[in-house]
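Coming up is one lone chain in structure tokens, specifically the form predicted alone.
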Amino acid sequence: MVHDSFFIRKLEHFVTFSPEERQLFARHTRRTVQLPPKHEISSEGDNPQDVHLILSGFACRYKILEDGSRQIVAYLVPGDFCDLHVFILKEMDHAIATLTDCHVAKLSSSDIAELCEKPAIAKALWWSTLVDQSVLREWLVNVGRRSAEERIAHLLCELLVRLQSVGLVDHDNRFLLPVTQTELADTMGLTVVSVNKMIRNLRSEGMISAEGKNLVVRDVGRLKEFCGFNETYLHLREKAPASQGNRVARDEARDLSSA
């Protein structure tokens, strides 16, 4: 159903939209691909022509540098778009990646044209746009200052309240993170040796544990205090409600994520 797209479920943490709006989104992410683990979606360099849209699984930005070394500078989770006004530039400047089994929507320009004809369909894209750069702020300060522990709690803290917010967080704080540590590495500026280590302290001080790929946040609170996690920077109103649908999804992000 369209009122339970995981996008509608983010962006209506800054607007409500009318039936009317919902079927609009509806008619213009019927362009679907479905993408297997690994698979780039942009490569740095390319002449973008769409924007594309997360409807399941996870994929990130990074940058390759010259010695062939990469940094992930942000993870996409299901309701993200992917550079959502980037058919604007001449050529891609980073590349976009798959983690996971993905389902993504391609959007053209005239796509997001004919959507951000409608005020509150354009005010909540622009709020997507702000919230990214928001978040690549945090990530910068959480590179550049605080501990190599800190920075895995912090990331762990924010996406617990990302996919709590579009529904993918169980009741005791459980969620998919079907991430590697090489991956951590790569987006933290650590070894994977030093990424076992900081993972190994957090669940020995009982405050995360984990469970194949799913993470289990033991202890909110104190992760939250350890590393100075304060969500403002994600600009959410309020919680996702939780529900059956909610559940469903879950279960098929799940699926799609371990397939």
Second form
2 protein chains.
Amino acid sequence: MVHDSFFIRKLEHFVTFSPEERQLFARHTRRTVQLPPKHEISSEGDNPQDVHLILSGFACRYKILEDGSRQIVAYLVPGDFCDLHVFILKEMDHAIATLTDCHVAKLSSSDIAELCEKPAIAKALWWSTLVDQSVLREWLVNVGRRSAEERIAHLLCELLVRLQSVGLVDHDNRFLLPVTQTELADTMGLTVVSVNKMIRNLRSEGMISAEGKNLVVRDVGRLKEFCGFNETYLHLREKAPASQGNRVARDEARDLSSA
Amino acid sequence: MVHDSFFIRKLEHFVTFSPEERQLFARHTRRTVQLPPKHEISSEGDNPQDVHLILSGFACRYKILEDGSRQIVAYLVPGDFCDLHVFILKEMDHAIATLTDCHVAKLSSSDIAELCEKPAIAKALWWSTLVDQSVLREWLVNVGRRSAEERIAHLLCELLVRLQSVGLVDHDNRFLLPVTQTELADTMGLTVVSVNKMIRNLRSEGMISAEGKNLVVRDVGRLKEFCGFNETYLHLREKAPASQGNRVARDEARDLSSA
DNA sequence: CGTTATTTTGAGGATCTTCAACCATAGTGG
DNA sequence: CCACTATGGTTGAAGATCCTCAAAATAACG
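With the form predicted alone in hand, show me what the form predicted in complex with the DNA looks like.
So here's everything in the complex, that chain up top.
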């Protein structure tokens, strides 16, 4: 119940849904599976039949090279669609796997088709694909042009904002980051050793701190400043920032945290 | 006239268009401009009104960082749409500029809307967006996980195949590459000095040779082998290669467009 | 409580960058 | 016609960043 709302909350950064549209979403996301960590949702070369939507947990999109090294090209967090492209591109050019326990909804071709009959929903799905693309561009900038320490800082800023946008961050900028340093390394084009040392730096400079799998951003301003983070590329401000819209969002967040 | 066909040729890797659909394309790509090199087609922060389609020449998509460094995140070659996202995302999160003289078609919101009334065309535009996304993923892998020399080899393989797919490569694997080494460096997350030395290596190893602005791939097999190039990610083989399969695809497209 | 995964640290080395030239080419204006 | 300038390509030397290798410490897990 709670989980079902993450993607609605995400998409509502872009459009506001009517009650019927929300019900339509609920109806088409009923078929779900519970997956353990490191479970492949779809593999390179597959021609999958379903679209997957992350309801809870973390997953990632990645490619494996001939020499066995891995590059993670996207993190998939609650509210994210994994593979909206499967009805157009017949062959997966990458794999998708869970990083943690995940609750995942499976939507068939007809689920998507029926959802897309509502123009607001079709547009929102377009938006989410385009935002994924924009994130990918920023990751390329990150790996291509920033230092190891800046890269990690930038990724943490992005996750902070993305998770905030679906209500998964505490008031003190604490969020669950169930990702190993090896996985971070595979994300940023670095080695574990580097990642470890750079995280130590960020920590000793007082910008972040880690408590188990929780990450706390101690100084958001300085962290963003340090890596040149500009959240425009997440395109979270498409809707007019009217006070009414904001109030609705706040009320929902309160409801959910009590649930 | 010749130029008009590049994007049709590109999209026809995915669907086959009817004569009416081709005419529709012709009708909606009549408004064109001729641009000089280094001309900004659209800038970061813009809310452009038109979609741009490259008819001839090379352009690129890039971001500038605070320190002035640049990361190119896509090459746009004849047949490529620059900014199909402008009707959804209200603010450009990156800039687009020509690299050479470019002949560019400008399509308005209504041009696109009318084109998308034909399901085959709508699907083809979707396909082209998704392929752009796939290329972006592969570039991230490239910059994140491959050595300087492999990166350049991989980019050259990609351009070879992409330009081949629109008929811009000679029988002897020669094509026009009007890109400076500085631009290559900004593409691969390297410096000009490195790019220069790696190109020298590839040349001395007999894989490529350069004649002015022409690049010749002397040993395609070895070049692809060297960088682990696998063209699957370009998704150029969506149509069934059998003649029968093609007929079915064509029939489907016809049915849908008449619906 | 032993086993495995993950984090942490150090030392040495490779790759790529930075800096600083110099050369080649093409376009410009006297 | 030729000096002058701008752009791009080429090269070498020195240094920084990040990697590799190796090992220990810590945490997670059945």
